[in-house]
Amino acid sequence: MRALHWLWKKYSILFTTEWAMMLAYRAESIIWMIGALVQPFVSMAIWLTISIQAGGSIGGYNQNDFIVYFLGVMVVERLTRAWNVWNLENDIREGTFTPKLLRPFNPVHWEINQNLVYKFFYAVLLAPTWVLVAWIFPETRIQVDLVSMGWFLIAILISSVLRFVICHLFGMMSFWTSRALSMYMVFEMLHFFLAGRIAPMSLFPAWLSEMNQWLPFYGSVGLPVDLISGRLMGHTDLIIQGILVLTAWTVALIGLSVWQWRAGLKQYGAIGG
């Protein structure tokens, strides 16, 4: 209990510090958020145009469905996204990682708190915005029960951890190579297509959709979006399968990150910082 108390105290201090830093650069944070909204809206516009040309519906999605889906993508993408690969790669390459190792707290905790602060910031902005938009435009209102909302929150939590760990894994590749960020961008390109960010997975070929059910992509974005948009209501078996797959990948990659951290520190050597 004492260890948990000190962990909570340290996290409270780190969270407060990161929150103060974020407020100091709030204009930059808002610009980043606005920039992140461009892709979902562009994809929405494209699919709305396609559905209109197809007679109003395509693949079981009508125009209102596409609007709700990509609003869900916008929210889920902001609440689960991680960027620690950039920080870690830069610190290791520039040598600024050395003083962080001298702190009495694993450097990953600073990255976790920074991630939590920005997620909280985006949640505070996005949730009321969606409520306001839904009040003005009824077609953006979601129709989900409390059970689906509970599954959605669980999926968001696990997905946030998974995407953070994946970023951390790619960042720690900088212990061995100077191309860690380039390798991550390849992964991010795959994630863009396979996670359901560019289109609902049900619109992809059946063989790809079935294979993707067992990969870490769909669960990190597509699953929470399908839950919040009500596409999985009444399909408890599919929900549980998705959550279990998402959890399995998260646990496995956390174990891999622990090993990679220990192995990477043995390789690390830097001058500067």
Partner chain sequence: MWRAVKKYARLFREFIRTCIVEEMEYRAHFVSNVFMSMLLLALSVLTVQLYFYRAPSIGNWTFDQVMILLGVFQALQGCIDFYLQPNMNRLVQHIRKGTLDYILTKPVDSMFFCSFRHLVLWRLVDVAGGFALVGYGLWHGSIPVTVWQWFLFVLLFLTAVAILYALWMAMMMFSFWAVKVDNLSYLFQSLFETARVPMSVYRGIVLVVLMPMACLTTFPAAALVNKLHSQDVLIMLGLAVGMLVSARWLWNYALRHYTSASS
Contents of the next structure:
Amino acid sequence: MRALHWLWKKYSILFTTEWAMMLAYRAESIIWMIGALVQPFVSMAIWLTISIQAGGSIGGYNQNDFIVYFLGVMVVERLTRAWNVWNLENDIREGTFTPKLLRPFNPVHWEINQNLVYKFFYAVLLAPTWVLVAWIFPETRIQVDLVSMGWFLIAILISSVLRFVICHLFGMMSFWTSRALSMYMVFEMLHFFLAGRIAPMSLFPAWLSEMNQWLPFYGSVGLPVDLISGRLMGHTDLIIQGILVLTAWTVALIGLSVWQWRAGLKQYGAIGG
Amino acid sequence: MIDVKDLTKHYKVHVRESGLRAALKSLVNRKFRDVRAVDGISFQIAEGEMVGFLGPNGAGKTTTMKLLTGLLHPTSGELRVGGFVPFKQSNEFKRNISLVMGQKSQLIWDLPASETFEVHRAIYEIDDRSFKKQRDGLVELLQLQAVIDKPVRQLSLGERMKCELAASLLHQPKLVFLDEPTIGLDVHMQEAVRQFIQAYNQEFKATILLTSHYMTDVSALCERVMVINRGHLLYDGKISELISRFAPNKRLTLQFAPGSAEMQADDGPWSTWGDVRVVRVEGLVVELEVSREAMSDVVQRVLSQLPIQDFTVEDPSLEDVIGQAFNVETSKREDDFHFNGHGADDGDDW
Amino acid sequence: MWRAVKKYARLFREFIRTCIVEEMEYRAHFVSNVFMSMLLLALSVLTVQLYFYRAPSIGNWTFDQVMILLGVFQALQGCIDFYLQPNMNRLVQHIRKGTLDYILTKPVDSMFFCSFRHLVLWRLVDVAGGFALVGYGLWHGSIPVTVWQWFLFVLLFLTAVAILYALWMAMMMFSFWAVKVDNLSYLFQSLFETARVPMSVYRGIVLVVLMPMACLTTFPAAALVNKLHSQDVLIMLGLAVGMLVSARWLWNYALRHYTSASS
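Beyond the form predicted on its own, can we have the form predicted in complex with the partner chain?
Next comes the full complex, and the chain you just saw is listed first.
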């Protein structure tokens, strides 16, 4: 109980500190956000073109659906993204990790709070923006019930944890190799291709989307987008399957990262930082 | 070589206030502050002279150097360097000068200094024969044989500085600007760099302008010094005169042997020695200010009459001399910094 | 004139030489860098294949034609990473640390020095990969190309490189005004991503905004696949000349007003 109390205290302090730091870089944060919106936007433009050519709809998506889908991608991408691999890699390479290890507090808590701060910032920016856009352009409105909304929030939460852990896993690779960032880049490319960021799952070849149901990619972006856009309304079985796969990956990778953290510290101690 | 008349450089500095309200207000109504970095300076420097620039940070030394190297446009005044107008930045002019900044490196960090030499050879279009001759001469003079083929990042600060000097002198500039060339170096290295500068000046008859925080740099190298503060030239002349004018006294510190009676400021034996002033008495340590002429006499008396364990004679630090100079000459210039508000149409805030 | 050309050619050669020596320090990374490049290229091809899995053409461009366009994009991206990106970061450093003074007191054109001093040579692999993709598209689609079309392609590609250079330099100039340019370059890179696909994908106001980016890849590729209008060439050439001239002007303007960091 006492430990929990202290954790809460630490977290509120970390959060406010990181919030102040983020505000100092708010212009950059907004630029990064705008930059990140370009990719889904290009995909949207392409699929709109294709669906017009196909006479209005393709693979069960009409133009409206595509617009909503990629708006969803923009929001979900920002709300589940993690960046800690850069910090970790930099800290370990530059040797600034050592002082952080000396504190009686796992450095990961800083990363978690920084992550939360940015997500909070993006949520505060993006949610009202979407509301405003939906008010002006009816095409961008979503029809979704409260149950899907609830599932959406759960999916976002788990996906955030998953993507954070994956980032952490790759960042910790820096204990062994100087190419950790490159390795993460390869993963990120796969994620970009398979997570539904360039197209809804149903537009992929059947074997690929079939396989993808069991991989950690679809669940981290495609599933939340499908939930918020109302695609999965009434398909409780699909929702539960998606959430279960996502959770299983998350738990497994957290386990892996705990093991890796211990091995990494040993390695770090062996080479003397 | 250098001819400067009524040179001034004024900056407009955008005054930033903290807070969101002030930030918004400054969008419409920007406040500017005029900074007179150089304010009406005139001097001449002949070929082959070595001149030291003295003055505290922000006094205008660096701005003057930048005006002389053509990095800045003067606000007004006349300026000729080697027959050129510096700020026109002609390549002929640049081939004749060189700039070395002790705090800023121009060597390629990951590579041996010899690689930077090659780049400079291409930049200055140095022909093979004179390049080889000059490079070997500099390497010899600076004793860089073991150093120039090691990556720069592995060199010590002093070795790096020597390489900087070599790199910037490959094209045999007639005029060399040295901005704090010995900063951060240990005493040994400072001395080595100093000797090199001296030797270079004699061998190539190059004109050398030097700024430094270290009094010894300036007093060892330059016969002539210029003291600049708040954009004004306070003193231009021989260094010996500067010292005798602003700091005619030396400082004598006496450490008495343990067990001797505690000294009193007023009734020490020195009260009868004439040109001596007590600065500080602390237990067994006494600090005296003694004029240069009286020093040897006083030291003799101290040694023969007092039970001392140790004593030191120091020149006043550069800070002290300069501080003296400013107290004397600058207190009347307080109003030089003034604020004025401009409308937004006054344009950019450089 | 000839002497100046010779001097700058020699200087450029010297830059390349030092960059090779510099990169030898990190030669262990070369293989993995090239591997990464190839993987990235493969993935962008896969992405295009996904689009064409559902459609025979996109905005009247066939798969092979889009491959050619993607090749042009890749080659231009390679050029950015080869000499624009690395020098941009260096300029910011030079201004922050005040080492720009060294460059300005040297008898060499400062814009030339600041644009080409640092070259990331292995990025030329990307340029080569891009051209290979162009070749693949031509071969796979059995697209006939006349000598005139080749000429136009080369001309427009070089024009695109020039426009990119001018755009990038204009961005770099902001570092004189103490804006954090690293972020601007990120924004630029993101916007350049929109040039991965044919211009005909965009419509309305979006097309107007993205036009300058999109035409960089669309026009050179269009020259090879016979979709080029003669006014396109004129637009590109005019744009390139105008932008190069204004970049030069802006550089001089920024320098005139440059006051070093320490003053």
